[in-house]
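Here we start with a single chain on its own, the form predicted on its own, put down as structure tokens.
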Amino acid sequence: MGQGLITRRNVMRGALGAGSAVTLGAAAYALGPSYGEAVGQVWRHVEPSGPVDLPYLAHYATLAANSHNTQPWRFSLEGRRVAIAPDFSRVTPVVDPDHHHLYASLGCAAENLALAAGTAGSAAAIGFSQDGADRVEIDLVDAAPARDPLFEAILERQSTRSDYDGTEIPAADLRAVAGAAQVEGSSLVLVSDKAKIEQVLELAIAANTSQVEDPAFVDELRAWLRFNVSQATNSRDGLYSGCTGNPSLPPWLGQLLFGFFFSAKSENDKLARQMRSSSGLAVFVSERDDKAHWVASGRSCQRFALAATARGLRHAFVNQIVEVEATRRQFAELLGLGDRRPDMILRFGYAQPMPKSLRRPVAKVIV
């Protein structure tokens, strides 16, 4: 989904009692001018130098959702073909042992890149390499510049990890968002029935408990946490506590409080509250369980998130269920998916925005 695909829980919010901010600008600057300025440099529009401007395209691509905000991608250009390859130095092997979330993250980035290409005067055809390179390939051809409404939502999209207000979503908006998310190779299942959400929540709590009680999972999560502005602005990746409404802390104190307060009970209580406050769940399903189709589900997820953002909806990932094999199988059975794989789960609804996460400089991800 931070806009990471795995929006790891707000580890200290209940313990520290921090409130959420009202607007993105105010929220970012409430964390300090240095963080607000860094956010402003990342989450801004830039101008293309031509129809095939890789830094321009990569700028928008890196604003996509991605796992743990690890930003596990590398961009390259040959002629008029852009490649997005996985960066295996930025993997999360405990929570994502088969690199499923990594490839979904590449799909999210590809969708943003294609939308940006349209504004620069290129139509984009997204594919997946068939030569063993295991990368996304995007062919660009000349076209009249056009600004898709989803492009306009890129700067506003975020994974909003807070309580929502539970308001029912107008049916017309749900239809429009679901329609925007249609991508070949992936399908979307919407869950809005409260009784069914409770069934999903039961599985989520089982998966969450399994993860929180796994020392390897906790160590991996801890490695990607950023406890203060200095850590966040120096690394420009990972999960900054300020993005979930928590105060900045010295790293030693953040680590201490994390170890003290991070428990299955506290995380499950928060998970239950946040899922019950949501208007519904969006489940993205691979038609086949392979890398190309994981990318397709990432594209579908990104398009859903952008379309929802354009209609004033917020979203956050609740991927615990699909990250634990046993609960993923039960979840597939609950939804009647047969042998298809549920890839990602978004909860969605109405809420105030939270501070945005940072991204590494574009030069760091171009090869």
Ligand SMILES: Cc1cc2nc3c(=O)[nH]c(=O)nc-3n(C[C@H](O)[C@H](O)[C@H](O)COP(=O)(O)O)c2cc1C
Second form
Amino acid sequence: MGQGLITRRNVMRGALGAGSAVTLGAAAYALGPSYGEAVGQVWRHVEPSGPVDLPYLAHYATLAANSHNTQPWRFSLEGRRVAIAPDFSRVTPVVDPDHHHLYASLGCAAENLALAAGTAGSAAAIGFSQDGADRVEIDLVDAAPARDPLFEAILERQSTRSDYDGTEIPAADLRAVAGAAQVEGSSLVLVSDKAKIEQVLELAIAANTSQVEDPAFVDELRAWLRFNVSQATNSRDGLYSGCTGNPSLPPWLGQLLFGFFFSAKSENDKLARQMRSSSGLAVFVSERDDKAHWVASGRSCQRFALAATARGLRHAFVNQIVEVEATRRQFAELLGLGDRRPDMILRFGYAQPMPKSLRRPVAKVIV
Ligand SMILES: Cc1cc2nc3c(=O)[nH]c(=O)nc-3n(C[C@H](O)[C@H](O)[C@H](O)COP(=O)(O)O)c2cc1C
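Mind sharing the form predicted together with this ligand? What's above is the form predicted on its own.
Zooming out: every chain and molecule, the one shown earlier first.
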């Protein structure tokens, strides 16, 4: 999906056209201290009160990657079982008509939760409900507290939607990251050959073009955009333009400029630059095309992201291809996946960090 948002250059061009650019541009670059404070409240370590402390576990779970930052989850505790249920009031029906990304997002959260449980003295077994409740269920049993290096990476991980530096990754690091991402029910395909990345890029551009030219897709994306600090800190969800290095703008101006400058050409140019500057792509493939396996791919993806982060690598999702049915099928063919579904695509490489995204308070997601 085109989550790269309006570019800085476009905004400046638009603002200059409007005649008030220079002050607007200069003021707009700063992320106000209130955003920094909100980030500090969200991205911090907390202490568990015991091995089964739901607010503690949910705190770490909510720091996981999730589609459009909708945070489509509700956490509950029954005895020693934590359930993560979908929150269907936070769906994105255009980009995710079958709730695939929603369940993958629950898988990402489950993995963080399991790592936090380990630190608090519980071993976690992650499963998917068998009774049609369609939720992730995590059973906790007593264990010696263990601080996994992936747990340490939770606070550092972020989707970094910038250009990377293209440096090759040491083979041992890549092997370790791929090894950490192993989850039953999902498999990982790494693409680092430049010619193959070009073939994937061709499909990505086709998918991106069809999304950007679909008014329903653009409207849905627009509804989750947060154009300035107060919009972002009020909702604490969605895609804040500051996270991609873009200026903070009054919402009316942000909407206006988005309408003017969000085009297939500008998004495709950016996508090409970003994919070509990445060291490789990681594709997560579910063994079966159902909710339980989408959760498994989400878990694998989150583990990959954490292991990469622990080794100083950045990542960002480039999912356009798998969101458009026609390109998803062509992509499965290109990778020789047969009937299996490619779930998510991450690009990875080296880059400086960007501002972090926000999360809603844990109290809002516990039932
Ligand atoms: C299933 C899934 C699909 C996603 N698709 C995209 C995507 O297509 N483009 C993108 O830029 N980010 C995508 N994301 C990343 C989310 O937007 C991101 O995780 C969220 O905004 C929170 O930001 P963070 O990862 O920096 O914590 C996806 C994440 C998940 C879990």
